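This document starts with one chain, in the form predicted on its own, laid out as structure tokens.
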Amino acid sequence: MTRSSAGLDLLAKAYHSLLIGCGASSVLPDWTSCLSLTWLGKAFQTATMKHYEVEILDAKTKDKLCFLDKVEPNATIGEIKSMFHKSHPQWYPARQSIRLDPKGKSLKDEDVLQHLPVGTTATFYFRDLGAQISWVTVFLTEYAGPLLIYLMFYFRVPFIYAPKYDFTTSKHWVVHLACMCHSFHYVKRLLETLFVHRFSHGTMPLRNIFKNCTYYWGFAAWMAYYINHPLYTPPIYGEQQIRLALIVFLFCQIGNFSIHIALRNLRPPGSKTRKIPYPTKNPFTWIFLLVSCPNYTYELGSWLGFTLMTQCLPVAAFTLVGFIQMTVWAKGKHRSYLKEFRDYPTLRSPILPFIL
């Protein structure tokens, strides 16, 4: 007999003795045994729970950090990183990354100790990530910031153009046509960043919004310089380019904040908990059916339509840059959903139905 098993069977004996002492029968119901012996069990297993003892290593020097004793099984990656942090406030819980090999992955903060492969003294390795933003003031500075340079091209603000054209309008309907489509589809995303995205990450390094902001502001100087130049001249085709361009960007602009809320719905307040996504009622949502991420398919189509309606090279390129990048991200999620689900949809391309 184990020692385990020995203590149990003490305890069981015990609390049967108890129970006849109070007046209760010598011979307990079966599910009453069952349900005794199953709750001294647990009461057992609660008593002799081992505790872990952590030690944090340094990644590149293998230095000792730090030495946690007597951790919780239970306790989970976030938990550890906030007791390294009380001896070690200068790297607060988002700035540390804890891996199991120094130059493995970051293991997640919900990621449970004892379900780890790691002895009853579990050794780690930290890396320090940096100095850390959170995504909504990230999205908020890359967004706000083209909103605003296109108007100060749009007015016309003197420096920009020849004195004589400060604070003039332009004669040709689209260009005020493409400055509230501009607009309308940052003032969307500063929008969707307050009150619909929900993110699984809560911060990035501080230096992506200087890279971020770099390519966000100057594509969008860029852009306006060219389309509001008093010697802007309209598309070839005139007026029906115009209108076609318009509806392609206002369907692609419903497409992309229908998938966002779809998006949206399948992650509960407060969590990090990933589902396939599926169609919804939404006719917007029905590309699901085809395509991983068709946020990003209906964001190029937006990028398209804006192109064929102000004909002008910058905004071309913008595209073509962001839909390369775009093609990154999405077979990255594509192949990150593979991974995950068994029963992943394979008839899904990343970002275009059946090409890519």
The other form holds:
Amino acid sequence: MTRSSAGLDLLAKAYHSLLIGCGASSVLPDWTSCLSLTWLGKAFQTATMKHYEVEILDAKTKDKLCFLDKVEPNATIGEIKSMFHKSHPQWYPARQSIRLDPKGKSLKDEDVLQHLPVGTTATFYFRDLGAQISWVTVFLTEYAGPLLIYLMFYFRVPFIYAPKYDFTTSKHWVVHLACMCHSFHYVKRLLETLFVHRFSHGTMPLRNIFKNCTYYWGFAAWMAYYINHPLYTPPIYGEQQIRLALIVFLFCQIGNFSIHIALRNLRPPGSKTRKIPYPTKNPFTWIFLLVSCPNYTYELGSWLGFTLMTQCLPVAAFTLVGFIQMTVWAKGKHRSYLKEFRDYPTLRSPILPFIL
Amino acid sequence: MPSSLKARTSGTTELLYESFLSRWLVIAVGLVRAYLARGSYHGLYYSIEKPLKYFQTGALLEILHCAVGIVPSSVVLTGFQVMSRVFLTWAVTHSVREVQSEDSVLLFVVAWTVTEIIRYSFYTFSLLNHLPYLIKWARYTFFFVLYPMGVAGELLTIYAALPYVQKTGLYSITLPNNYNFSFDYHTFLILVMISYIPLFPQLYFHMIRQRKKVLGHVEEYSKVE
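Form predicted on its own already given; the form predicted together with its partner chain follows:
Below: every chain and molecule of the assembly, starting with the one above.
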């Protein structure tokens, strides 16, 4: 920094303190914004600012795809992506992966140009992530499916079972209970997607929606077929088994919801900050003492309850596959917590207390 | 795979392949002898039934070899092929007695036998670094006929088994039962047959691509002595 710009900084800091003293704290986030409040400051700013040149190369072919000159030092990767999008409209920002190294990790949208290890001519490598779809869209689609599909089997829509059973209802009250529980579960998930969850990533690859929907919709149809079948056999231990199963299911649904709320409250709206989750006043969150991802623990519990309630092998299979996938996710999350936070509690396991 | 491990296992692998090769030769010889003895090709399955079962099941080791890295083939492709063969051997031919005298069984047994003899010769000679060009050529050319032949035999055998499976309810579970689950083996077999439609062309074209890669550079390779 030159002597004149250092002097200017000092001036701006003083000016900023004055304004803060007058009560302008909510308007002025930091002192550098004061520089631009005066036209003089702005002229100096433009004169003394080092503009960057950015060139973007294809990570595989090393072809020069884009050259941007006069990029401000405090430009973010997100802004650079928007500029790149202008010259290549088929690559919207969500499908751009910008990195410093062709085989390196993607840079984050929030990363600022001048804080990156680049010279005044920055070279970035671009990789096309393929067509992207928003997480919200995927979640809503994959959860709406099971909700509707199960109901189709419950109401015994034609062409599923023998014609004499069309639009009849099951004579077993556990079948009605199971329908309520299953529907409640997916309505809860839909509402959480709309109002509770705060997603780190905006988008995922488009092909995921086909993969995910096949999984959820396929399993829902398979389970619903047997539970709502005219030849369905209720649980062996009757009312006792069903009552216990319902208690487990409801307990874990409340638990799962409590964890989602607790995780949401860790993160201010619109931000992507990551913090260690801790138990709150809600007893359902005390499981954070023992587990990194209690939302998965409670989810497993819910489905175990549902399996017990319906005593249906396909439900057990769905629970098992879900458990395997959630364990993989929980272990990954646990590992990234450990990597990111030095003081991460050592008592915690990824998904099952002390076991897994 | 670390070269030290490769060096240590290569002697064992060669022995393994020579044993696999000789087993398939046993089957081939068994087939020829039975044919000559009987004068017709009906019921030849029975003459090689036991060796076929044991050797084909032993081929499950192949998947392990791919996973560990001794064999350069892909685990997925090899696993798939071995599984489909084991399925045909045990879950169809062995399980449904009535199809054992079908000609289609002979069709796929011959196809498998010839393929495996060439393949194991290829692996054995490769490991010994004495691969005659003829064997390499045979491995990447015979499949043009052997693959469709094997597939035809397999599909015809499954198709022949269908009425018996439906009649006896083989391997099927019906409702009602305490686990609220059902499985219809007859429908399952039909789905298996349908799965050949997307899968067979992929395997076939994979071999064609491999052929171009391996035999395409004929001018660069001279006969290995």
